[in-house]
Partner chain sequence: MFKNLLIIGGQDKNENRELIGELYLEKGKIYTIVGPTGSGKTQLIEDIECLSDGFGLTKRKILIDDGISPQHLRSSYQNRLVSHLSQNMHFILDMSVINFLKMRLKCTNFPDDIKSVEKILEYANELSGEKILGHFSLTTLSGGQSRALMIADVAINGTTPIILIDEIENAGIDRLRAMKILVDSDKIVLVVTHDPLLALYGHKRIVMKNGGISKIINRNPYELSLLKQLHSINKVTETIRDDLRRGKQLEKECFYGL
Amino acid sequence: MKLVIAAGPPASGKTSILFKTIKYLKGFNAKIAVAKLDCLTSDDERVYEALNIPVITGLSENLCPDHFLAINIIEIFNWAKKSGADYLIVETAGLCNRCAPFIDRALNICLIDCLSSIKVPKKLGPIVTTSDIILISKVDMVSQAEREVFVYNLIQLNPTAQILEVNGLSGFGSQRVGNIILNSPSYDSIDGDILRHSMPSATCSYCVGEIRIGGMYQQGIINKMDFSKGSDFSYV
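Show the structure of the chain whose sequence appears above, on its own, in the form predicted on its own.
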C-alpha cells in the first residue's frame, strides 16, 4: 500500500486539493482510504465520504497532533489495509511549528498558502524542511514578485523538495500531485519506520494540567528566557 501524509497550517486548502486529487486517482481505479487527524473537531470526513471511500477521523484533543499521528500511524496503516486500500492518504493538522508528522518511507506533502506572509516558510520549521513535496495554494491572490520570493524562501529551506502551485477550488495542480502519488513506492508494513524529525522533549507542569503562574509551580523540562544579555528595552 502507498502511504501519503499531507500536512499544513489550518485553512491552507489541504482538504480541497486532496479531494480533487483523490477524484483524479479514482479515474485509475485506485482504492483509497483517508484518515483525517485534527485537534478538537472535524467534519471533513463528510467531504471524503462523498467520494464513496473509507474514512476515519482521529482527534488528538490535549495532545499535539503530530505526536498523535506518530502514536497511531501503525494502527491507521493496518486499518487501511483491512479496508482493501491500495493508497492511504493521511490529512493531519500542522499546528506545531517545532514538529513534523512525516515518516521516512511515506510520501510527505506540506501544503501552505502564500497569503500568510513571505516570512512564513522560515517559521514553519520541520514541516517544510522534511517534506518531499511542497504545495503552494492561493497563488492567484498575490503578485508575481511575492510568489517568487515565497518560492525562493522555500528553496533555501528545502532545496530537494518538489514545489508545485495548486488551487483547491479549480483543481489546478491536482493531476500532477496525483501522478506523483501513483508513482510513489508501496509497502507491506511501516512498523519500525522512523520519523524524519524528532519531537520536542519538554514535559512540564503545564503539560499535565497546571494552570497557576509562578516559578514554584513550574516543574519538569522548562525553558526560561535569559535577561542577562541586555537590559535596554524600548516601550511604545
The other form holds:
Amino acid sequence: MKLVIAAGPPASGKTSILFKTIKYLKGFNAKIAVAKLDCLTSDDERVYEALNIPVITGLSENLCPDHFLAINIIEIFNWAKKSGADYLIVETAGLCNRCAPFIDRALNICLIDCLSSIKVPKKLGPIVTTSDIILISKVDMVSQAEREVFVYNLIQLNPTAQILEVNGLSGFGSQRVGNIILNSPSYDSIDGDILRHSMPSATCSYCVGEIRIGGMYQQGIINKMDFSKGSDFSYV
Amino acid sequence: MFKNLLIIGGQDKNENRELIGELYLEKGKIYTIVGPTGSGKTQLIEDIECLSDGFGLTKRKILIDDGISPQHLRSSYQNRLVSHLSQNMHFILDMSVINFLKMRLKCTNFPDDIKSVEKILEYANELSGEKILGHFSLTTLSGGQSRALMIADVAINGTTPIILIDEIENAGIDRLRAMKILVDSDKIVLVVTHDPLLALYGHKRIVMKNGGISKIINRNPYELSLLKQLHSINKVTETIRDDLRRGKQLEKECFYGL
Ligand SMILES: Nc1nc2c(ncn2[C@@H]2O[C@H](COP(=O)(O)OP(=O)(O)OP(=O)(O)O)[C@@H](O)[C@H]2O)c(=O)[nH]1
Ligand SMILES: Nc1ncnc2c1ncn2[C@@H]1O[C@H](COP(=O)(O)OP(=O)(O)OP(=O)(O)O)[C@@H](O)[C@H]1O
Ligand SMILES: [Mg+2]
Ligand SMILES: [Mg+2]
Ligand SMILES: [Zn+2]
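Can you now output the form predicted together with its partner chain? The one shown was the form predicted on its own.
What follows is the whole complex; the chain from before opens it.
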C-alpha cells in the first residue's frame, strides 16, 4: 500500500486539493482510503465520503495531533489494508510549529496557505523542513511576484523538497500531485519505520494536568522568559 | 526556452476523440479559452502546465519545439511554464513598492540593478490610471494599481514562457496596453474569460466542450473591428466613472462620444 501523509495548518486547503486529487486518482482505478486526524471536531469525513471511499476520523483531543498520529499510524495503516485500499491518504492538522507528523518512508506532503504563511516563512517549523513535497495553496489570492519570493524562502528552508502551487477551488495542480502519488513507493507494512522529526514531549507539570500557577507547582523542564531584553521604554 | 508548444489532442469526458487533433501555441500570440463551466478549461491549462505525456485523464500530449517530448522540463518549480494573473490576486506583504521589487529581483536571481526596478514602475504606470510611486506601500495600492504592477512584473521579470490570465477587471487599467505589453514580452498568453472584450483580444479562441477542444476560431476582421468599438465604449465608461467619482455633473458639453 502507498502511504501519503498530508499535513498543514487549519483551513489551509488540505481537503479541497486532496478531494480533487483523489477524484483524479480514481480515474486510474486507484483504491483509496482516507484517515482524517484533527483535534476537537472535523466535518471532513462527510466530504470524503461523497467520493465513495473508506474514511475514518481520529480526534486527538488534548494531545497534539502529531503525537496522536505517531501513536496511531500503524493501526490506521492496518485499517486501510483491511478495507482493501491500495492507497492510504492521511490528512492531519499541523498546529504547533514544533512537531511534524511525517514518517520516514511515507510520501510526506506539507500544505501551506500562501495568504497566511508568506509573511513569516521562518515560522514554519519541521513540517516544512522534513517534507518531501511542499504544496502552496490559494495561489489565486496572492501575486505571482510575492509567491516567487516565498518559494525562494522555502527553498532555503528545504532545498530538496519538490514545490508545487495548487488551487483547491479550481483543482489546479491536482493532476501533478496525483502523478507524484501514483509514482510513490508501496509498502506491505510500516512496522519499524521511524519519524522524520523527534517531537518534544510532555515535559512540565502542566503537561500532566497541573492547573495551579506559581513556582512551587512547577517541575520538570522549566523555561523562564528573559526580561532583560525588552524595549527600553518604561513608565517608571 | 522554447519556440512553440504543440498540443496533441486526446479524448473528451465520454472518451471520444477530441475534435482538434493538433494545436500549435506560438509566442507573441494571445489565445482565449472559452466554454461553459465544467467544459475543461482549467483541465487544459493543467495539461499544459504539467506537460502531459499522453497518460493523463485527457490523454493529451504536450510537445515543445515541433515535436520534442519535454522530459527535462517536467516537475521542478524553477522549470515551471505558467505564470498566473488573476482577478482575486492581491499584494499582501507590508513593504514599500521599491523595497519589494528590489528584494524580488534579488530572490529570483536577476541582477539587482536599479534600472529594472525603474522599468517595472514605468511599465506599471503606463497601465495604471493613478500613478504608482516607489515609496507607496504594496498593500495600500488600489485594485488598478496592483493589477498594473503585477502585469508589468510578469512581463519584465516573468521567467515562464506562458502567462495565464484568469479575468482581469476593467477598472482603472488600460487593458489593451496591458495585452500589448504581455505579447511584446515574447510569451504565449492564455486568457480564460467570460468577458467579451477580453475574449476578443485573442488572436485565436480555443472552444472547449465536454472536456475536449471542439473548435479553434481565428479572429476575423469583423471581430477585430468589434474589439476596437468595444474598447472605445469601454474608454467612455471609464471616463464617466472617473467624472462621477470626482463629483462632476455630467453635461452634454462633456462630449463623451456617445
Ligand atoms: N481562494 C481559495 N480558497 C481555497 C483554496 N483552497 C481551499 N480554499 C478555501 O479554504 C477553506 C478551507 O479549505 P479546506 O480544504 O476545508 O481546508 P483544510 O485544510 O482541509 O481545513 P481543516 O481540515 O479544517 O484543517 C474553504 O473555504 C475552501 O473553499 C484555494 O486554492 N483558493
Ligand atoms: N477530457 C476529459 N476527460 C475526463 N475528465 C475531464 C476532461 N476534461 C475535464 N475533465 C474534468 O471535468 C471537470 C471540470 O473541468 P474544469 O474544471 O477544467 O472545467 P472549467 O471549464 O475550468 O470550469 P469552470 O468554468 O467552472 O472553471 C474536472 O474535474 C476535470 O478534471
Ligand atoms: Mg480538511
Ligand atoms: Mg476552471
Ligand atoms: Zn506538537
